[in-house]
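Next up: just one chain, as structure tokens, the form predicted alone.
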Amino acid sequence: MAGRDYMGIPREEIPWYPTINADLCNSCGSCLDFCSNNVFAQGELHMEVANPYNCVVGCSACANECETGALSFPSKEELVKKLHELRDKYKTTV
């Protein structure tokens, strides 16, 4: 899904996809399950990201799905912050 923009902006310059915290994730693949994006990958020791920018701009649905909390976005007010940035930089109107 690279090259995709979102409301004008490149996605590859939102900083928005989870983050795992390795020493949480069980590798149970609960988020690799519920994620239609092919976000998440079946990692060697546990799951990795493998396509953060295939993550929908402002979900985070797979966090409530992990049982461990191991998965972690950026607050939502980061992610107001940097879009304004970007709708800056781009003239687009967010």
The other form holds:
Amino acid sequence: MAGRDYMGIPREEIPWYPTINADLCNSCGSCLDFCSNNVFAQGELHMEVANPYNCVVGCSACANECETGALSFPSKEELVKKLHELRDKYKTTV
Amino acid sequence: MNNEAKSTQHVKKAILMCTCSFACPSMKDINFGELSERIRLELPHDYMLLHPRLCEENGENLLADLLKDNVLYVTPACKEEKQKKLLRDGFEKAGVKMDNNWKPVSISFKNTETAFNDIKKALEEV
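Show the same protein again, this time as the form predicted in complex with its partner chain rather than the form predicted alone.
Complete assembly follows, chain above in first position.
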């Protein structure tokens, strides 16, 4: 899915994707079942983020599915700040 | 939809389309501008809206203000089972029962044409 843009910004420039706390992950696979975009994969010891840039920017719905609270995302404020920086870099109008 | 829902006398049919920020890889083959205009022109319904993320607070607030008991809501969005989880809070905030007033349509991994046809089919079924 590489090469997609988000608001005119290359997706790979935007640090929005889940982080898995390995200490909390019990490898139940609920995130894998929930996400349609192949962001997650079953690792040997715990779930892994296999395709981070398949994650929809701003979406954190999978975190609500994780019963152990092992998934986290940047804050909305951090995302907006980063998008402002990238907007300036790419001079998009959004 | 259950039998109770089928017997409910809905006055209106509304389409609430969630575009997943226009950024979901699973919807990359959908031209939402073309899809919404074709729906508006060709399919029988009372009104339609597109929202980038009905499942988050902004969308839930909209649903809470918008939803009514006498309207049947067709929701083209992600997979049906995901929609049930993600839209539940919005329906609850509005006090409208999903069982009676909601018909999901998955437009995940569809293109514009197949999404249109699936929405058309859903409207015909309700």
